[in-house]
Amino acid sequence: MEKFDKKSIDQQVRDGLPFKHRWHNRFHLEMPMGLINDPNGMTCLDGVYHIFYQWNPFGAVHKNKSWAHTTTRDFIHYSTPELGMNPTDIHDKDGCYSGCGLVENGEVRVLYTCNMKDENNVRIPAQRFGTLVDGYVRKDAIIVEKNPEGITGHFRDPNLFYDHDRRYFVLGAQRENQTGTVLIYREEDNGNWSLMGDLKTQLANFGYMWECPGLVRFDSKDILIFCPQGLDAEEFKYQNLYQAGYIVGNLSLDAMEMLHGEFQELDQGFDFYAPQVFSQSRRKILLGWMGMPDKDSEYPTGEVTDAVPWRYSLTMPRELSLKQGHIYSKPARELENLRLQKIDIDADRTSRIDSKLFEGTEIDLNIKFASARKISLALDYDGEIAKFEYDLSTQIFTIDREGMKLGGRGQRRFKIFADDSIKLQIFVDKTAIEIFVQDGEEAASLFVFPEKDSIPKMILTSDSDLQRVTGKIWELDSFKFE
C-alpha cells in the first residue's frame, strides 16, 4: 500500500489546478491526477453540499481506494478537492470502498465499506461510520463486522434511509449461489444494527452481483436504484458490460418484499455507473461515475509526460422526477448559470444546419419533422465524427462513435417515442458528453477523445426537409475551484 501523506497529496491537487491537459473537462468534476470512480457521501449541511468520490491519488488504476472530498453551494463553485479518507488500519487496508453521507448532530458523517483481505486473499468486508473533522474523515465504530452466512465477500456500498424515524441501510451483495441481492439492516433501540434479510423482488436471477444500491422515495412510490453485474445484452438494453438502473414499486419492510415493475436503465450511454442520489426537500439530485469497471483500456490517460496520469469524471448533477413509473433526468437547474454567449437557431424547411461550437457547449434543439424521417446530429472534430441519430419510423435513437480514433468506440441504440418532433439537449465538454432526449425521458453519457486539440462543429442533417428547427447553442463557462 502506498504511503498517504494528506498534506503532500492536497498540495499536488492545488498545483494541478486549473487543469492543463487538453482532455480535462470544464464542467465535470475530476482530478488533476489519479483515478476517480464512484460518487459517495453526498449530503448537505447549512446550505453546503458535500461530495465525496472514490480516488486513487497515485495512479490511473483501481488500487489504493480512498475518498476525495469537495464542497459546493451552487454546483458551479467548488472547494479545492482534497484527500477526505484513505486506508489507515487493518479493517480497510485493502480499500475504503463506497458508501453514503448523512448529517447527524450538526456534523457530516459517512457510512462506508472497509475492505481487507486475509492471508488467503479472502475478502473480509465491514461497514463503518466516520465523521468529517477539518476536511478529513475520522474513523468511528464498525457496525457490521463481516458478511453474513450465505453471502460472499462481495458485500458493500451501504446507503442509509429512514422509515418512521428509524434508520435502515441497504447493502449490495452476492449470494453464495452467485446471484445478486440487496440486504437491509435496521438500527435497534440499543444502537446496534441487525440484519433483516435480503429483499425479495421479482428479479431472483438477475446477474451475479448487485452494487451501489440506494432507496429513494417519490411521494407514494419507492425506487430501488442498483447496479447489476452479469446481465446478457439485448438489442435495445443491457448493452454495457455492467448496468445501472432502478425498479419502481412499493416496499414492505414487514414482509421484506418489494412489488415492482421492470428494471429500467438510468442512462443509455457507454459511460455511466455507480449513481448515487441525494434527497434534499423534494429535490432528488443524482451524480454518477462517468466510466465503466473493467474497461480501463477504453479510457486514455493523456500524454506519457504526465507525472501521474489521470482518468475518469463524474457526471454533471442531475435532478430526477418520476412520471408514469419512469425516471426523467435533467441537468441541475444551477448549471444554467454556466451559460455565457449564445447562438440562436431558427430555420424553416431545411435539411442541414451547420454551427460552430465552443470549448464548452450546451446545444438545445426542438426539431419538427414534417416529411423527414431520419435526423443525424454530428460532432465533427477535424474529421473525427461522433453522431446522434434518430429514426422516426422505427423510434430508434443511435449513439455512434465509430468515427473516433482513440478510446472506446461502438454504438448504443435505444427506443424512445416521438410524434412529430424531438427535443435534444446535449452538453459537449472537452471529452465528456451528456445527452437528454425528450425533456430528460432518456439520458446518455459518453466520452470521446479527439486525437487533435480541436473544438467540434455541429452538423445537423435529415433525409428530407424538416418543418422547423429552433433552439439555442450556449457557450458554457468552467467550474470554479476556490
Contents of the next structure:
Amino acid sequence: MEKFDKKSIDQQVRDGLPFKHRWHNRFHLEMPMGLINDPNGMTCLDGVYHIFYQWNPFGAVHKNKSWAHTTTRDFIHYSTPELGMNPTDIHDKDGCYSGCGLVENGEVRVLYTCNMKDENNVRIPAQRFGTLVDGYVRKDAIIVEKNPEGITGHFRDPNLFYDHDRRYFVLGAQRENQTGTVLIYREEDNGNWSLMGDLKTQLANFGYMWECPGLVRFDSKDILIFCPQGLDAEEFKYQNLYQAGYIVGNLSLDAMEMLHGEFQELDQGFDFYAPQVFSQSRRKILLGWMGMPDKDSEYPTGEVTDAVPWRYSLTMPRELSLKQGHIYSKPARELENLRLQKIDIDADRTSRIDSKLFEGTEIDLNIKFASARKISLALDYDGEIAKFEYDLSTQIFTIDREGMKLGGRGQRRFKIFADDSIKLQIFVDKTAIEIFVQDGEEAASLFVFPEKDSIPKMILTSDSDLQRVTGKIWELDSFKFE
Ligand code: FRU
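What would the structure be for the form predicted together with ligand FRU, rather than the form predicted alone?
Complete assembly follows, chain above in first position.
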C-alpha cells in the first residue's frame, strides 16, 4: 500500500490549479496528477452536491484506487478537490472501488466496495458504509463480507435505491458461468442486509460482467443503468470496448424481475463509462467518466512524464429526461452560466459557414437542409481535423477523428432521425468534446489531442445549399475552484 499523506496530496492539487497545460480541460472535472475514473458517491445535502470519483493520486495508471471529493452548488464553482478516501486496512488494501452516496441523519455517507486480494490473488470483495467527516470518509460497518455462492470475485459497485420506505442496493456481478448480472440486497428490520438474488432480465447472456449499476425512477418507469463488458461490436452499436447504457421498464421486487425494452447506450462517442445519477425527485443529473478501461495507450496524457502526469476527466453534468422509452441527455442548465461573449449565426442559402471559436466554446446550431443532404461540421486545429457529419439520406451521424495526429482516432457512427433539420449543440473544451444532437436525443463524448496549442476554427459545409442556419457560438468560461 502506498503511503497516503492527505495533507501533501491535497496541497499538490491546490498547487496544480488553475490548469494551464494546453490539454487540461477547463469545464470538465479533472486532476492535476494521477488517473481518475468512475464518478462515485454522488449525493446532495442542503443544496450542496457531493461528487467523489475514483483516483490514483500517485500516477496515471489504474492502481491505488482511492476517492477524490469535491462539492458544488451550481456546477461551476467547486471546492478544490481533495483526497476523500483511500485504502487503509486489510479489507480495502487493493482499492476503494466504486460506490454510491446517500444522506442519512443529516450526514453524507457512502457505500463502496472494498477490494482485497488474498495470497493467491483471489478477490474477496466486501461492501462497506462510510461517513464523510471533515472532508474525509470515516469507514463504518462492512455489511456484506464477500461474494455469494455462484458469483465470482467480480462483485462490486453497490448503488442504493428506496422502495416503499425500505433500502435496497443493486450491485454489479459476474456469475460463475462468466455472464454478467445485477444482484439486489435488501435492508432488513434488524439492520442486516440480505441477498434477494439476481435480477431476472431478458439479457441473460449479455456480456461477461456488468459494472456500475444504478436504478433510477422516472414517474412510473424504472431505469436500470449498467455497464456490460464483452458485447460484440455491431455496425451502429456497441462500438466501444465496453458499453454504458440502460434498460427501461418496471422492476418487480416480488418477482425479482424487470420487464423491459431493448438495451440502449447512453452515449454514442468514444469516451464514456461508469455513469452515476443524482436523483432528486424529478431532476436527474448524470455524470460519467470520460474515459474507458483498458485503453490507456490511446491517450497521450498520462505518460508518466512531468508534462502530462494526469489522465481522464468527468463529463459535464447532463440532465436526463425520459420520452417514449428513450433517455434524452442535455447539458445541465447551470452550464449556461459559463457563457461569455457570443457570435450570432444566421445565414440563408449557403453551403459554407466559417467561424472562429474560443478557448472554450459552445456551438448551438439549427440547420435546415432544403436541397442539401449532407452536412459536415469540422473543427480545424491548425490543419488537424475532427468532424461531425450527418447524411439525411441515410440518417447516419458520423464522428470522425481520422484527421487528428495524436491519440485515438477512428469513427463512431449512429442513426438518428431528422426530417428537414438537425440541431447540434457541441461543447469544445481543450481536449474534451461533448455533443448533443436533436435536443439531446443522442449525446456523444470524445477526446482530441491537438498537437499544437491551437484554438480550433469551425467550418460547416454541405453538399448543396442549406435553406437556413441559425444559432449562436458562445465563448465559455472555466470552472472555478475555491
Ligand atoms: C469501472 C470499474 C468499477 C470498479 C472501479 C475501480 O470503471 O472497473 O467496476 O469499481 O472501476 O476503479
